[in-house]
Amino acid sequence: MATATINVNNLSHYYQDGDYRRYVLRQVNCSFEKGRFYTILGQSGSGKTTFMSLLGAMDTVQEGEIQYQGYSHKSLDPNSIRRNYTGMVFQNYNLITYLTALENVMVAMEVTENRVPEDRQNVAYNLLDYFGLPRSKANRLVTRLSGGEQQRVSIARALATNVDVILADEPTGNVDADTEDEIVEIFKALAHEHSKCVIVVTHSSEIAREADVVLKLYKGSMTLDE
């Protein structure tokens, strides 16, 4: 039996408005492996994004816990599980954009305590080269290249600091069709060929068709689709 990667229990998440407290998670349940490809699937407002930055520790968990790899949330600090247990991949890419290609994905390098190879520079390149980027794009500003190139750039940096864990909060929601099926394969390759875990929220039946396991948010709660 495969041991889990993210362990979510009893997660819940409100808002406060004066004396009214509103929840968008209402106790969540639930765990992901690695070597599966995982969609969340929801419409706007069902929870979706507050649980991905939960998982990413770029939210405080209110109710409940997140384990990663076994350690609990408690006892870990959030930027040590930004750095060292998760890669994030924005709609938006969220890279720095007077850098290069390269320059982003070695930025990721510099901060993570996982073990990283020491020729820091050719890892990167291999990285983008094998997300589609040559060495002529890879030392472009990143404004200079397209969408979904940028797109690429972000998931490479994801994985440059060797984090078995990858979240993506609508990562093809700025890119064209064939693109997005392009970036849907990354993410199946990186599951099934890497043995990464990848989590993927997104409001398209499309891409969920394409998971090994699709969830559903609806309101705060997490149901198993099947």
Given for the second form:
Amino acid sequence: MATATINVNNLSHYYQDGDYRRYVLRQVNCSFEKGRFYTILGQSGSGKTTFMSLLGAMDTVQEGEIQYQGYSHKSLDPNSIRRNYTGMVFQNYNLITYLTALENVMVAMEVTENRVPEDRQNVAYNLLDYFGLPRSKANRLVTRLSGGEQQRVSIARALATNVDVILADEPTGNVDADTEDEIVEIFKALAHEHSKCVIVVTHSSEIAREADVVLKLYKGSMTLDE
Amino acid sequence: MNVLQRALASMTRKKAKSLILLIIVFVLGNIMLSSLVIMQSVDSTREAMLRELPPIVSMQMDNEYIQEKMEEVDDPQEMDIRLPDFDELEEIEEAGRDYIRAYDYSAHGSITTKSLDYYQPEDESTERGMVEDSGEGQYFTLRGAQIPQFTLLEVEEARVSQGRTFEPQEIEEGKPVILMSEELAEENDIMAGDHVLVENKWHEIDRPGGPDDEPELIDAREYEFEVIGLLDFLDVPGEEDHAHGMSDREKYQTLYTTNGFIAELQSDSMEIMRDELPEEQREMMEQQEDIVESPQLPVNFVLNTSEDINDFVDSVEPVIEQEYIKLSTQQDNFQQIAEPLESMRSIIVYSFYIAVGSSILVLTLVLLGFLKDRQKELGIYLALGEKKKKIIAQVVVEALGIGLIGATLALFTGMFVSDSISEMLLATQDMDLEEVSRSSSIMDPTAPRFDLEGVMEQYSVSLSFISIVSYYAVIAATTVLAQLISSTYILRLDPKKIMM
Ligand SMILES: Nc1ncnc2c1ncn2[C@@H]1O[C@H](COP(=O)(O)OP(=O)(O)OP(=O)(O)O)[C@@H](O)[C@H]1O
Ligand SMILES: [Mg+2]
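Previous: the form predicted alone; requested now: the form predicted in complex with its partner chain:
Full complex below, order starting with the chain above.
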């Protein structure tokens, strides 16, 4: 078997409750491949965000291991995982408010060490345009864009760094149903047309229906939902 | 969007924050700049004044220090007050060789003669006149010189108006050549080039029949002087403020000759007096002979330029072994006479440090507030995998950029501010200074040669290139330091908490 894009081995995670370790994840094992659209379902408080933050190196792995293209997280600097391996999309967009849509995308292009094309500005414009943001909107401060538009900017930002993995934690939580559909289409296209590994946490079974693989997090364990 | 572009965007687009920071830096900049301007104005006034003064450092007894010690010590006899001898003088000369052009000291002597008349200033009442001719002859002071351009000439207290000054050879051989004031020469119908026959008389010191008794004449010898030149005494700035004492009149009555000749005269008198003295006193006299082995203080070092004064003092001070000897310079006088300026300067120095210190504090707090306000943005950079040092670099560039703009704006207003601060501070200073007493010795080249009024006239607010550079450096250092301190906040940020 070829090396998976992300391999999760015996990943456990706990939060300290006084002297007591409350485990949120127990011995999770799973792997994620490029070109596939994954969704993770689970009740509120089941540990979805915790899991995503570990994949995105936003939190430190306590027990077990995550491999990125075969490299153990232990051998990688969390910062470099964030800038070179994963791109994150958040529920509340998390864009830099005093920058334009274009500039937000270009910040990420500057930070990554992955190869990005020379004419960054054009690439960024095209990327935004591809997500339905023409130049006039690309040059707007992000605070003057709608929620759906902002979320598309943040997807463009995650993608602009040429990472293989797009992690999205409830990306449609703040948008209406139509926009949700559009965004899901984008994720599908990213996986299928641009061969990204797309992992989306959601409450929505509608989104899950669109996914190639659906994972369920329950009582700390990850199970495949056939 | 690299760090610089981000910084620029942040500075220009978050206008309210930039403006707040700008105003703070502008105010602080005004305080710092005016401090620097005042410091520099005092310094450059001092420099300008000192530059015009003769480049002389004078080695003298430190009388104030001796006085202090006397009170501390039980037995003043134990204090080892010794004059530096010629060997030590040589050492000092060696240590300061790079700066010394020449050095001069002046042996003291006197003659009592009937061959010369006193000069009596016209405006002075005869009551205050010196000594009535008591039949013993007039008493004249002799002052020696060690170099042709001796101190009196060097400090421009007098100039040779007729004839010439000493030849180096005359000094070396201790020739009986003299210079005297024009006034004294006129009184005695003497011209430069004249030879004067002077009879020096020695009288018995003890007057057996009390003070009214005519002292007995012991011996008299004739000396032939050549009057080589006449001296015109010049007005010294600052002099009119200070008491015209004996010293001032004495300068007209003094005969200026070579140190060598004074030494010769002294050994003559020693010889004569010794025979007259009782046994015990003779011993004392022999001890006193040692004094001749030391140059008469003050020894005045004439330096190449007045800019060398501090360097000279620094390099020579370690060589001076006697703790009761000090080097005095015009600098000391400036400190004393221009006290209002100097104390203004020290007030400003303190307030400068306080200003810098509180600026760092204020800026740190303000910038920390700004960072907390930007928590989200900082979290985004971290989530994107930006290195923390780059994030810190961005905020430092922002603070520095606005800091320098604020500093530049303050540059325009700071001059006016410092002008009015100077005026305010000087107005509150007590200008009626205690009169700084002029040294009683006319040959003291370190007597103040300026007065407060003159100093104040010279004082003007000025700003040199160096001060502008250091002003910018201080502002830059302050903002950068404040931003770095507050940036410890960035180090503690946890992107997960902020973002997820
Ligand atoms: N920093 C923390 N400290 C302590 N406990 C935490 C912390 N973060 C999360 N938890 C707890 O861990 C559990 C899992 O939280 P997590 O945020 O991963 O759930 P989630 O599946 O994302 O829920 P939701 O669907 O509501 O977003 C919850 O019980 C939560 O209270
Ligand atoms: Mg969650």
